[in-house]
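Just one chain follows, in the form predicted on its own, and it is written as structure tokens.
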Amino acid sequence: MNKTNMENVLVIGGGLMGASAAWKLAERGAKVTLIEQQEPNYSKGSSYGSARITRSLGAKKDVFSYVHNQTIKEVSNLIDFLNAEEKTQVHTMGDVYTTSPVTYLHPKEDYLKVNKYRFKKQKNDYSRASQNSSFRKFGMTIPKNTFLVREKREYSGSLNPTVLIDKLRQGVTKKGGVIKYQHQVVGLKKNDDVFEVDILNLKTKNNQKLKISKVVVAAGAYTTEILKDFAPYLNRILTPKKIALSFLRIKDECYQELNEASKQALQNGFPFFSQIGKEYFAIISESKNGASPIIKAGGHQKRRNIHDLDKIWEEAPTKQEKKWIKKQFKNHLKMLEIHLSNKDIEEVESYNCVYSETRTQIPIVTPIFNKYRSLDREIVIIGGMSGIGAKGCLSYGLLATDLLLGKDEKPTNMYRKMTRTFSNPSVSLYAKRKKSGRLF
């Protein structure tokens, strides 16, 4: 029997990263148990919601473009598997992806960087516009000393994490995996090469101890808490952060007064990602025929530390944070030649999005050191997504699977680059330790 068929693997965290890893492990034949502290329908967490920006634009051999494009292939394979299992074409790529133009606003000093996007396989998938040509090309009036880039490629636009998580979980169970909802890991240690994991059933309050040979931890902001005894140094590498998000819409009476050209400009103007300042971003979260679309907006670099991780989910964004988002949204509409006052824009809801962040803001998918400073290759963490993980989730899940079970095919050059980019940070950081018992 193949060795991978005998592996018992525990995946902690059932969001996009954990579900992606669980699916790839189950696909390889591992016996997977997936632990998720929430109910099947998410109510909080970094994977909560119905829209994430997906974009593949980048310089030649850009690793983030690679993980996006590989994830599209992996999602397609998942769709094919689910349809084959159900013997009907129930699942489609359109369930997960909405293809739409992605618009980037750059400062003029980025021009040479953006010029690197013009290579053979990509040059027809995007176009640029200066301040003078932006309205003629894209129907947008932009500030001085800026320029626009618009990407138009299949499956660039937005991804629905709720739908994708559901399909990944279906794949796990159809492969024989077990998913335990409303369960929380409260202890993790290793004895005699076997992980002993204490799990609390949040519904019955009963405890269970599992003995597992391999572990993936993809618990977002809770990763360091789960591993505080096994790998205490991780709190120096992964830091929980929050970003305020607001869901805004033009009031119905104002929206109905817009002409058809303005309504079309509104649809074409999202997703939008500014590369200036706090990096305002906006994406259509919900759109119904004849109704004003609901727009999710925030600032990618408006990140805040968290005092109490358990209480942050109930805390609302501050007035200042919501005011900033609304101001940026209003300015965005002005670029689309839709001129409104504050009273014409209503807030549907606002909440804090929470995730983990590394110092470099680059994700990590890597084995970790135990408290005895020995690298343990039987446990892998997926973390530090910094709000950019969704578009490459299945690539990160694939990498975690290969780190645990070994790669089953010859790696490409871009796969090697992905491994170098995401799989070495904890090793490098640990090597910089200045004093015994300290990481930095």
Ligand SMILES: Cc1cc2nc3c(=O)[nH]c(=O)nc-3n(C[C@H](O)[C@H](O)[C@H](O)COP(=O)(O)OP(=O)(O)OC[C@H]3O[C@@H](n4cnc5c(N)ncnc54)[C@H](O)[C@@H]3O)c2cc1C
The other form holds:
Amino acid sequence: MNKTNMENVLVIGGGLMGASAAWKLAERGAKVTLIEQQEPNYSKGSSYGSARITRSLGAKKDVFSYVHNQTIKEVSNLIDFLNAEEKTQVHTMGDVYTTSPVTYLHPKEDYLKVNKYRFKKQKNDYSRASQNSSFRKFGMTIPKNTFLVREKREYSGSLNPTVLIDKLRQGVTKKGGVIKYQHQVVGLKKNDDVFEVDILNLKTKNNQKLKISKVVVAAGAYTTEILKDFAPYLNRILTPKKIALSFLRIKDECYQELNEASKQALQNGFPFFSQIGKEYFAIISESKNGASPIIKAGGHQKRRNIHDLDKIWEEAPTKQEKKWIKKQFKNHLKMLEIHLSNKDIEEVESYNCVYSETRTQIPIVTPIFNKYRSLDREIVIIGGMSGIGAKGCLSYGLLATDLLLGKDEKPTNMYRKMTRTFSNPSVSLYAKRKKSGRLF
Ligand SMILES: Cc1cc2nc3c(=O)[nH]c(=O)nc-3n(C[C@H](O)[C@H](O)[C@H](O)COP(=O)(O)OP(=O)(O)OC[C@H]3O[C@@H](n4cnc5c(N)ncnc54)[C@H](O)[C@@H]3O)c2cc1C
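Right, the form predicted on its own is done; let's see the coordinates for the form predicted together with the named molecule.
Entire complex below, previous chain first.
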């Protein structure tokens, strides 16, 4: 059965970025249709899971701190909106954010850089400790030639993507937007200034053709596949990468033997980010009263050997990857003065996940060139979010909205900086690559 419709803005992908864009567009009065191939219960994709590290601080005028801090304001507005609509106070910031200051372990040679960027203007928001003072200040014993930094800001800690996606989608529907789950975009082209989007209903197997004037593509690792005919050059800018994750915990019988100080140290010690050798991160993913918390741990050692994007989630990480993550976890516990052997730690689960990354590792929120090399301002992609996108998701959604609908207030300097940072890469890459003739 074929149907032809006219809609206002189509958002492809209902993960953190698509849901953020759909909410901001709907809030601005656009008639939004959000297409998501999964069922309402978000179960795979870069936004899958219950914890992402958030940080509020960075160098002065750091654009990544800015997008995070703006996202906090946007989440607060969303929560006010939902509470007002439902005439309740059930939605809270605590549903989305857990304030639990992030601890960074740095090599000593980073000291001058970190001191310059992080402390000079923001002394009150950070604590730092050398090897000598780390136990007294943070209850951690750290290796030689390293130092610790901890943020003290509210909402520095973690964000729950599953909860935020759910609230964003509620916001979209309350504003009159339509969300079509189990619908998959299988083709996109443009004729006579109108996008023609082929949508497959995965339940009924029926195809629908949608004609629409504006589109946001926020399909995570699938973005280049969707745009392979419209903007084939994108697969040289956005590359899917595979990342191994393990969910570990101290065995419960062992955890119950820990004294209260060690249990507290465990709570305070996460999120943890180590920049010694290969990057390593760890964050509490689940913490039930009295039980040993589950820690999500991994490194951003990305691999490109992807045969089938759909199957990545079913693939287990390699033995070496799991071993490396467990070793880092054990070392971190040792720093928290919790000395355990391998048999005291159990793996709850481990899997591979995927995200897309740009060559510069800077996300892009930008209109794109069509295959005739002309910039099309009616289509915006939000992509290349790699391992840093979650904390700024609503800023990226806001930027995509402004690019499509126009900005409705005077931009601040930081807003301009955000636009310059995220909206240009494809343009500059295009300019640079065109000379070598390799772009199209
Ligand atoms: C292991 C890991 C750790 C991370 N850690 C952090 C962190 O600590 N801090 C941080 O800020 N960020 C972190 N991130 C990054 C952050 O989670 C991602 O940047 C963000 O979730 C990306 O969201 P997205 O909406 O772009 O992609 P996705 O969540 O993948 O959403 C894309 C959506 O599009 C849908 N879709 C795809 N193709 C189609 C189609 N053809 N038709 C319809 N729908 C389609 C998919 O089903 C999916 O729901 C991490 C990411 C990973 C993977």
